[in-house]
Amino acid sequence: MNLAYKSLLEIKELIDSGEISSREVWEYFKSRSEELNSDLGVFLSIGPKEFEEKNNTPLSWIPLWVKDIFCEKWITTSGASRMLENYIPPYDATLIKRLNEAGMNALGKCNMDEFAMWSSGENSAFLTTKNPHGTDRIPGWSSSGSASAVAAGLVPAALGTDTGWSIRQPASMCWVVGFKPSYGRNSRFGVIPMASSLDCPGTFTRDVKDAAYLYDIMNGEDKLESSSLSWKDSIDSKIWETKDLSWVKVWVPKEYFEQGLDVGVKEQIKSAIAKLKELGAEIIDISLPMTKYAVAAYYIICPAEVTTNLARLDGIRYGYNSELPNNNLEEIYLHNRGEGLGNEPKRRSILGSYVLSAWFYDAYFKKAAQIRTLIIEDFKKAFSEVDIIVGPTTPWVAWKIGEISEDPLKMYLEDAYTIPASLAGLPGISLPCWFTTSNDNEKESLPVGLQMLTNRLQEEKLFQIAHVLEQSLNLWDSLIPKNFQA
């Protein structure tokens, strides 16, 4: 049976009805992953675990892939960095534990940008992940392996993290659904931290209902994690019966359609917005004036937190230990961190140390924190009048591997549409909305994603509206990359 592009819930239904066994599902995806990984560079490791029947569990042993930033007991978890190349955690991340209890087990670890830093999937210490819709192109941001795996039908769902963009943007470029909940909904315990006030675990799936199903399993209070919210959220199944959006007010920020947005991407996003209007939604043009400061604020706050989180990786407490001779403590740090960390972690550590220094704290970090507060107020004002904010997930389609990787500033500016929601801790989803031609090849069509945001802690409304649009667009057949059909 061809399972590659079936949704998680479709596969679960087949198992529950007895049409296929859990073992057959497990073996199908493990075999497909082993066969196609060399074409895509998706996986750092295929796990040592073999099939083990778990009866009467929600996930029925349906396999998922896990971004190599989630700790799994006795399984190497490196963050795609030489620094933790041989790190084997003695415990499971809370989300891994919850999914295992629900009957899931991970096939293995997905490649990513080193410690989730960078914007293209090219910054792993071990290999470069490719986009199934064009293997000469990037898959997008740090959760690159997870997005590529789901897009290529190697697995029905995968885990990722989103600090500023890293679920929504690869989902857009790989043509899958990428979902991040409100900050605090999903526990960060056991997730290698990058920027602790921003990191948000989430999922890649074939459709919106799968994202909601996994969210139901994953979210909830965790006594081991201080930012975890103190109650569990449950999605009402009645939302899937909604057929129109006549009750919805949609806000379209003018800042998301200004200079820098590709013409083809703009056309497809406007078509998706027209579809929302056709479904009955009221479309309102708005302004989010603090949007233009979000990237600058993020690239002060994030590196400051990176500096703190990476400080423990010195080769003494954790991580890579150089074999070069050391005469003093300073040389130990220089050799261990110099050899163990890649360019982007070094760059952010240096920048973070600078903005946190006594001389520059007030001028940079304090100001960035104040801008963050103003961005939060922008969104609060917007959501007092509307239900959802929509716009492009990324300004461009996937570019060719190596095309702008040597230009960090240009890479950073790619994040302008997603960063504001991360600074405000909002839930967001990237939904496939159509294709457009690339700038370097007018005959090559590449995916475009629509970003949808709701107010904090309104995940159910986000799923409800996204599902209605998804059903109306009816794009599932076009989600299959032509070179990776089963």
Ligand code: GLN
Second form
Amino acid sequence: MNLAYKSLLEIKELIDSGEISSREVWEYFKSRSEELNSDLGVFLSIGPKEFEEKNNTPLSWIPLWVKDIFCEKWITTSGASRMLENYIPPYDATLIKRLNEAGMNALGKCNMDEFAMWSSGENSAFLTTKNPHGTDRIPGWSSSGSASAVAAGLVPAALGTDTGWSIRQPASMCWVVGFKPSYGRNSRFGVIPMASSLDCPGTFTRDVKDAAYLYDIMNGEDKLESSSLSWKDSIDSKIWETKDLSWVKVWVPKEYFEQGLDVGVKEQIKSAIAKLKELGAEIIDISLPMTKYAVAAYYIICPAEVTTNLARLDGIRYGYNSELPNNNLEEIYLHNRGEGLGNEPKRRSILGSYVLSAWFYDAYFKKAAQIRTLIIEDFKKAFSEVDIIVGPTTPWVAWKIGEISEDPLKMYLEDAYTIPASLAGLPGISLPCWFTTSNDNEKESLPVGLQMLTNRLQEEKLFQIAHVLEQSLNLWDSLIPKNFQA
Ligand code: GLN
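Can you return the structure of this protein in the form predicted together with the ligand rather than the form predicted on its own?
Every chain and every other molecule in the complex is listed next, the one we just looked at coming first.
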């Protein structure tokens, strides 16, 4: 049976009705992943988990791919860094545990940008992942392997993390549904930290319903993680019956349509907004004035937290050990960290130490923290008037591998539309939204993603509205990349 582009819930139904066995499902996706990996560079390791015959769980061994930032007991977890190349965790991340208990198991670990930093999927210490919609193009970052895997039908779902946009942006470039809940909903326990006040685990799926189904399994209190919220959220299945949006007020911030936005992307997003209107939503044009400071604040707060989190990686108790002779402690640090870490983690560690230093703390870190509060206030004000904020997920479609990887500033500016929600801890989703010709090649059509944000803790409303739009766009058949048909 051709399973590649079926949704998670469709596969579950086939297993439940006995039309296919869970072993067949596992074997199908395992062999498809092995067969196509050389074209896409999706995973760092496959297995060693093998199918077991126990079907008393809701998701009876339906496989997924997991970003190599989630610790899984006795399975190498590297964060795509030389520093942790041979690190084998003795415990499971809470989300892995919850998914396993529900019956979903990982085929293995997916490629990513080193410790989730950077913006293209070209910054892994090991390999470059490609976009199934054009294999000379980036799949987006940093959960690059997870997005590419779902887009090419290697699994129905994958896990990623979003710190500044790393679920929403690759989902947009690979044309799958990327969802991050409010900060604190999904436990970060066992997820290698990048910036702890921003890191947010979430999913890549084929549709909105699958995202909600996995969210239901994963979210909720975790006593092992101090920022996790102390209650569980459950999505009411009645929301899927909603057909019109006449009860919805949509805000389209004008800041998301200013300079830097590709014309093709703009046109498609405007058409999707027109569709929302057709469905009955009221569109309101107002402004989000602090947005323009979000990127600057993020690139101070994030490196400050990176420098603290990466400080533990010195290769002494675990991690990369240089073969150079060491005469003192300083040389141990220099050699192990100098060889074990890539350029971007080094750049952020230096920048982070600088903004946290006694002399510059007030001018940089404190200022950025104040701006973060103003951004949160901006959103609070907005959500007292509207239900949802809509705009492009990213300003451009996927660019060619290598095209801007040497330009850190341009790369940093790429996340202008997604970072404000990360700073405010809001839930967000990127929905496939037609395609447009790429900036460099008029003939090549590439995916566009529409970002939707709701107020904190309003995941149910986000799923409800996104589902109505998704149904009316009805893009499923065109989402299949032409070189990766099943
Ligand atoms: N571009 C952002 C960064 O490099 C994305 C990070 C993320 O969401 N993991 O910080």
